[in-house]
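Below sits a lone chain in structure tokens, taken as the form predicted on its own.
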Amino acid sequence: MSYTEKSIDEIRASLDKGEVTSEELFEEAREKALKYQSDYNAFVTILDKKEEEKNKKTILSGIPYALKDNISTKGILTTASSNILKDYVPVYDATVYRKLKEAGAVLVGKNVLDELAMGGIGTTGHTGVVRNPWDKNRLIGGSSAGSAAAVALGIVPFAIGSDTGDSVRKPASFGGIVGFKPTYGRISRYGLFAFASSLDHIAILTRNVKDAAYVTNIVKGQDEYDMTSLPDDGKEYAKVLDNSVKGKKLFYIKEVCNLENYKNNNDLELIETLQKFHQTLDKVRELGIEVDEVSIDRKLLSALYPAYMTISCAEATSNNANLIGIHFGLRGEGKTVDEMMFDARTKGFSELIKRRFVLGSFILQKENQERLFLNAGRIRRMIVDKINELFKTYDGFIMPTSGGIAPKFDEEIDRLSERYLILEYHLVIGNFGGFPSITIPNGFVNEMPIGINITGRVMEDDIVLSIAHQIESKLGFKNQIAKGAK
């Protein structure tokens, strides 16, 4: 096993014993990034030179990591995987990047994402598709596609991504790794290219829960540049992981997880995924955690996806109105400013992004706001209110992260099916309410990884992490390296 395939604790011990140097770790990670790039396309930029370590006394000092390419890095190309920003080099650092530098963590490169973080398949980045390290014929999910692939391949022990609907937690499931989205505002978003500001979270990809706790400890806290950021709660997450979870109470949603709902379904991967989920619930109960089935109105659950698309497209259209090819980015051609902007945005965005911007503009038109945008907000509030009501009784909810394994690139998907309307989009509840939410591996179906997700009350990141850590220990699927890593 190479050093970068180990856990943060193991790498830290090797560094402290002098068995390896930070320079050697950087070179190992860099060489692996280059080695796997042609097969998996995880990186937009791979750095040639190791950054100077500013602090050699933290758990992350000298340890390599990767950063999603929609997070600002001064002097380093930051494209958001979009042609309109393909040559953009920021003049300032995102807070999360600055904190990692100050902790002595070493950046290896910037990861490919779905263009402007809009998408969940990892195929719309301007440098090409990101492939799943467990099977190159399958997608890894998105939008934090390259970040998930880099961790799953063992290039780096952790990567920083962003999660607006499921953009870290779903790729984590498809990649057999851990994806943690803390409470909204727990990590500053200053320097994150905004997609949908009321939903966006900085999030973390690792190969075990403890590593996610370590990284969160370093990057959390209030930031004067982000008015939505929260004061540091003062908790050392990695030190509370073994706190007793006996007596904790979780629920799962009957309408999503009950096998009876799919008795006429011929999707064998879906059935096996749900069967494994219920087998896992038995193991969770062995930890002394109570798990109950609860019912939520199916009409409300079916509204999750359309409400998310309405809100996110509207906010994305507003947030990206500055990408006009004048101040920065791709410069369009034309005799007037309007012609130049039209040309830049036509050439600079993929068809998917243009469709979302058109949809967002339509939603935000004065005559449509009440019927579309405001109604979507009401649905969001109804869902969050329902979950908060349940949280008066329960400490969180546990669900299958996805309805199956990562799809093949050429696989036809019925997005109006029960699976895709509800089961594939329930993770957005965590973004609607700003709840801390984590995906951990839950074994395999057809030799491909699947995951489970635990979501808890706002501000109770420590409890979510401790429950996930102890379930992870019970299941035994931590520290996985994808079979594509050779």
Given for the second form:
Amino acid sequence: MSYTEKSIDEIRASLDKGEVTSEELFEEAREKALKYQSDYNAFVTILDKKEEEKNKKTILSGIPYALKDNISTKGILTTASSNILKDYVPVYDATVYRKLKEAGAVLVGKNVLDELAMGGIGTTGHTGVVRNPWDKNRLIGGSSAGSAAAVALGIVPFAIGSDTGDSVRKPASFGGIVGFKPTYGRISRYGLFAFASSLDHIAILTRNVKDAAYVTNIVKGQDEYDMTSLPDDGKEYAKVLDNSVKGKKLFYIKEVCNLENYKNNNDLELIETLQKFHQTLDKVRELGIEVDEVSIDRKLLSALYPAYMTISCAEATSNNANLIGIHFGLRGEGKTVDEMMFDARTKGFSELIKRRFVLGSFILQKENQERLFLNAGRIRRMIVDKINELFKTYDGFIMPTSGGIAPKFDEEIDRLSERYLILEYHLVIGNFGGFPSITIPNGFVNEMPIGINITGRVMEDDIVLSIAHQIESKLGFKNQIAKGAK
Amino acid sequence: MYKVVIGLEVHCELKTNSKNFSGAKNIYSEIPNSHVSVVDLGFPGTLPVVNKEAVKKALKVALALNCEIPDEVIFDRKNYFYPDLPKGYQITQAKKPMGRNGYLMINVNDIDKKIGIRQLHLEEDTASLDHYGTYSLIDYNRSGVPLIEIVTEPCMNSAAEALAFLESLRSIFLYCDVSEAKSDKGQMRCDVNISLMKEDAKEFGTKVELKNINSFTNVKDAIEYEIKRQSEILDQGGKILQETRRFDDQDMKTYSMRSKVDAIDYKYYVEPNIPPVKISKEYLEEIKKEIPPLQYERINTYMNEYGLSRYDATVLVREKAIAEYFEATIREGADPKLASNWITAIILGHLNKFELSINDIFITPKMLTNLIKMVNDKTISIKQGKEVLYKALDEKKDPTVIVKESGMKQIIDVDAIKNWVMEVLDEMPEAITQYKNGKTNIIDYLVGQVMKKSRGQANPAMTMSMLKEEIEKR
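Switching forms now, from the form predicted on its own to the form predicted in complex with the partner chain, please provide the structure.
Following is the full complex, with the preceding chain placed first.
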């Protein structure tokens, strides 16, 4: 067994004992990254040389990791997997990267994402499709596709991604690993290329909950460069994981999870995924956690996806208006400045992105704002209010991360179907409310991994992590390496 | 004849250490792109951090303009594409500007007028563009500089009123110490909305917006040109187009830039990266305390309480430091009218001549007061007083010391003066005859003779009355 497939605790022990050096770890990670690149395409950039380590005393010093390619790294190409930034080398470091560097963690490379982090399937990056390490014919989900693949393949023990709707938690589920999105503001967004600022989170991919706690510990905290960042809660997450969860109360949403809803559905994967979910709930109850079924207005749930698309497209249109090819990025051609900007954006973005920008622009237009943008905001408020009201009684809610396993590339997806409208989009609740939310593996369906998700109250990252950690121990699905890893 | 209706949109750059949303220096520099941070360039991943000092200064002006202040500070994005706008949007305030429904008093031809302020908001400046034949250059030094925009009601009716408003507004910026407000550095800029209507009309005429006006004189010229242009069109039965026009200060004409029909939709929405911050009453009180008495208020005090003319009062309040100097002199016990005369006549002249600020001069209000008192109690003559003040300014010496050192005390000893009077009259009997024959102005000549004998130290008033007395006797 290689070192990079191990947990952070194990690698730490080997480093401290001198069984392996950080140089050797970097080389191992780099070689694997190169080896798997043609099959899975997890990286945009694989570093040739290990960066200088600054600190030798943290849990992460000497440990290799990867960053999603929409996180600013000074002197290292950062493309956001878009043609418009294909040669963009930032001049400053994102706070999350700076903190990891200061902690001595070793960057191996930058991961492929869906172009500009938009799109949830991992197929729209400018360097090509990311494949699922459990089955090359399937997608891994996005937008943190390459990051999830790199962790699932055992190239690195952790990766940093971003989560705007489900961009870390969904690929974590499809990759059989852990994806943790802390409370909004827990980790500074400074240096994360903005997709939808009010929904964007830096999030973490690992192969077990404790590793997610370790990494969050290092990168959390208030940042003078991000006004929305929270003061540090002073908690050491990895140390509180075994705090008692007895008596904690979780709910699941009846309209999403109750099998009765799917009586006439012949999607066997869906049924099996839900059955596994309910079996897991029984094990959760064995931990002394109470789990109740709660009903939420179906209309409100059906509005989640449209509201998410409306808000995120609108914000994305504005956030990406800096990509004009004048002061950085792909330079367009033309006789006037307008023509140059037009040309850069025409060449620089894929059709999908352009469609979203057109939508976003339409949504923000004076005559449409009230009906579209502001109403979407109201839906967001309504669902968050509803969840917060439930949080007066419950410590969190537990749901299947997805209604099934990772789809095949050629699978037809009806986004307005029962499954897609609610079951595939409830994760955005975590982004709407800024709630801490974590996905952990929940076994397999048809030999492909599935996940469950736990979302808790704002600021209670520690409680969410400890519930997840204890469920993980109960289920035993941890430190999974994908079948595709040779 | 038409009634002119004018509204102004004034931009003013605020004086702060750093820019509105980044740590780059807010400083005027001739070297392009020397004060630029990644935030000012809108590089991917950067986030705005609000400059508290800029917020405070914007609130200060809003309070000085008697505005209603919102309960919280929030910002909005104004979205449009332009090469001088690196983020593709400008952070500004649309929903809750720093101030609403305020006013500013102006005075034109001795008539007071209240100019309504529709709103005041805080935003960031754009980069500056220089266009050349086949290329343009961008300077990002200005990108992100804190800027306030003040929008008036359409309530001014002449170029003179617009100018008076701009001058009063500028004085508020200076008095509140929020900006240098120099138009030649682009720190204060103005757009003009102007329409014409028949005297008896009930509705405003079609509005034309004038942009690119870079000095107060140009505001006046642009308005006057536009009144002429629009009047001619209306006289011929034509229609005014709703449009934006640019003023060319070479040929002093306005030219059409774009029609308002294709006005841009800026798609304003709340800036998500800046959480709302409540404005407390205590904080506003604290800011209010820092606002000094303003020009309009001071002019009224000077006129009503000190009996100064509007002209003198206006001269004294032109700069806050001068007004404060004047007031300090009065507090030292000087007579307000005399203090005003000495300051406006001599000290301001000295400042202009040497391009000094009143804070640069050696003469303190206390020294000036002592000088005024010496003249007032006839210790020295007015003429001597002036000489002493000039000398004091030039040599940076206390006037009292100069008077003492040069033995310049006025002679008020009756016997001494009487001796000189007798001597002069004895020497010029023909002058007495002339005086008695009605050529009374010869008395000035005689006073001059006494002064000569006394080396200028005899008290002129005493000399005059003693001469008259003695002539009558002869």
